[in-house]
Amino acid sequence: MKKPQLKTALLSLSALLFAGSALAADPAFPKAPAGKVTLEVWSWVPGLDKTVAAFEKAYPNIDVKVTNLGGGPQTYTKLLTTLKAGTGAPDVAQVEYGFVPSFVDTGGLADLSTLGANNYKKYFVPWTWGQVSPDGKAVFAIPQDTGPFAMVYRDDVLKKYGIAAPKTWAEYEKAAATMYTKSGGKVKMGNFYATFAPWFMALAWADGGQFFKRDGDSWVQTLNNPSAKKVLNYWYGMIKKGHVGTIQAFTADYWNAAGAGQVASNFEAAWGPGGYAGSMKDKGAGLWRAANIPQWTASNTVKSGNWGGSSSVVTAQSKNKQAALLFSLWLNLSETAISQNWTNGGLFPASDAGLDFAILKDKTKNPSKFFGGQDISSVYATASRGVNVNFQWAPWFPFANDNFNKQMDLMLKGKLTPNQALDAWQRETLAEAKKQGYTAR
């Protein structure tokens, strides 16, 4: 297994000092260094210029420059290229859960235990922070937002067509068989995202299946395992049908679909709600709801996946490591960036004490007034415990994701059945993981 090299961190933990927050709820923040210092971060959540704003007003000698790439697609290309270049690359970066690994195997994050960054373990939702250390000690980015899965739908589209929202993958079947008769194929049921592996994979997550998992100093992969065969072959035989689509995610024609009522329902993760508020803004304002996921087995306990969320990470060649690590903390942390974050962008926190913000039950707001005032963080909060906190990410993610794509493709166009796509997604990545130079079978 490939071991990360790790540059020396520029500042000692001795250079910390603890100063009190401006809001109350906050943890002690470290100290802001001293002299006037700039910070480039890289990031895609929106409004977060809003955000900035109320930072450099609290810590009025850091400015905070934002570049928003693109979703993570683009910046990870870009910030990848800067790291092996060793140079260009931004002070904080917004990386996904899944992508860290691959990005430590650069060499190029800072391993902020060396800041006291473990001091603030207490403060996140326990599973994100093993999300971001591995092994307990090194710490290669801060928790930012999560995003377990719940379904969302159009109240006023199932009750056209009498439907009832569905509690188990049965009767999501049976609502989506319903909906396309009744509508005579104009309106589906649901969306099956075939260009995005974390979305498979959350729901193949909900049923306890692992992708990844270390084994010592190797890796057993299992892309191909008997959850994610499950999910697949389900999903598939409602595509062939007609009952559901395959529009991809986050363009225009998902948002007008979804906005005209031609998609009845879908599955998202807790940050999705904000993108429907921001991207759809009046067209089906207020007639959306979120629910439970469907499960395959009718029971009181809710299972469930989680799909992106991401986290901070610092650069080893930031020059700025101290601050980048004070933003990074306030930024996922602070009453005031939490609030920020959850109203422009429907991020849902991995601070545990953000998950009782009065903030997110406002009704009022966005996302949940876009979803007819409903308090969507609390089905979001149960998505949450329910999600297996074992689940484990390769550094050949990025590779993995791209052939998810590849064997998707082929077989919505009748070339692989589901199974021998899996077969081939398994088969495939597990031969460039070797390639890259990790033991794994």
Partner chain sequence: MVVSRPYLPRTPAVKPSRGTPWLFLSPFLVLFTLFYIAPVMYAGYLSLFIKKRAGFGAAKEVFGGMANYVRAFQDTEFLSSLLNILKFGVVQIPIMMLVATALALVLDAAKNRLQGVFRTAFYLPYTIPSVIAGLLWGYLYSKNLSPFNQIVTALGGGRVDFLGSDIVLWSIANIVTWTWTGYNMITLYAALQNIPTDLYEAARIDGASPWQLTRDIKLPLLKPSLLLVLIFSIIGTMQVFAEPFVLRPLGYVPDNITPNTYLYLVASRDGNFSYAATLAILLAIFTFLMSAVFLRFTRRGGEL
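Got the form predicted on its own; any chance of the form predicted in complex with the partner chain too?
Just this one chain is shown here; partners and other molecules are left out.
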């Protein structure tokens, strides 16, 4: 136990000492523009002000002002307004991958390929670049953090019911049935998040499911793709039998049930374990473990999906795009920034080198500590490298995201079969895309 502690201590010390200056691991960043520059940044990453201080130290002529407008919707509302108004937008803003295309289509984002962003493609985990550069040419954002999928489970609960961590979905289904019978329905093997489309999509993503695709000048939308149908039917079968629950994610009910050991496993993105540790505190601390998500056919290669994660966009309104790009690259590739973003905000890096940084493996700190000191980041690193590269989003994804909840609600009430629910999701979302003026089929 001593050794890694000392190592991380040394590491954070060196991070402090070298804060700002490029570490050996850092790629060569573009040159900073001459003269005094001020950048406005909108982001909800906690503790970003401290990370920014290190940046300003390394680039004294760049002054960065960070504003946290709240995660997700609140920031997007404001960003959309400023882009639409043609004024008032920040230089850099944090945007989740699924929402990038909707902002691209306002015409308000800068194409960073003209500034040489493609030179940095090689430093990122391959699938993340596909998220910000759908056609492989134009680049609309720099990947920041990711949410590759892994299975988290209560080791003690599984052992109690004599279940080994499942490696295939068939094993998982069997485990759910066993758990149900042996516990008299009190403990559920898993939980279906019915109001988080990206959670469901990540499971289909792992199976190679494609939901949106650009095709020349139009779009192809396949929300009811075969993988989606397979995954949903699989889960619906377990839901109907009561073998898995349907508690809402991030609610008091969920944390209470999970803390009490009534939810034996779940599928969470890399940023999930931090939330588990913070929300359950001492309930079940040290009892959780992480493993690769089950596969449809037993195999040694891990295929995974992604839920969430975000990127840094540079707006077309920015008067200092070069500096904004420099900041975005530094924020997401430098060891200083990646380390701090992980420590302060639980951001799992999109940087390929970042996946192996020692600070991610610190067993004395959460989330690893909450997971019994397991090096969960290497589980997630494996997952990240196994995420399907060609996954795309459409500009109307925000609508699809909400419409999913409606269809799942109808399905859980028994008014739609899983296939009907997905067909309705496809139909209603496509109609909306057309209303928004898109050529889509």
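What we label the rigid core is the largest C-alpha set whose atoms superpose within 1.5 Å from one form to the other. Positions refer to the first chain, counted from 1. Since the structure is predicted, the reported quantities are computational estimates derived from the model, not experimental observations.
A.B. asks: I want to check K57: does it shift between the two forms by 2 Å or more at the Cα, with the core superposed?
C.D. replies: Shift of 2 Å or more: yes.
A.B. asks: Rigid core aligned, does the Cα position of A138 differ by 2 Å or more between the two forms?
C.D. replies: Shift at A138: 2 Å or more after core fit.
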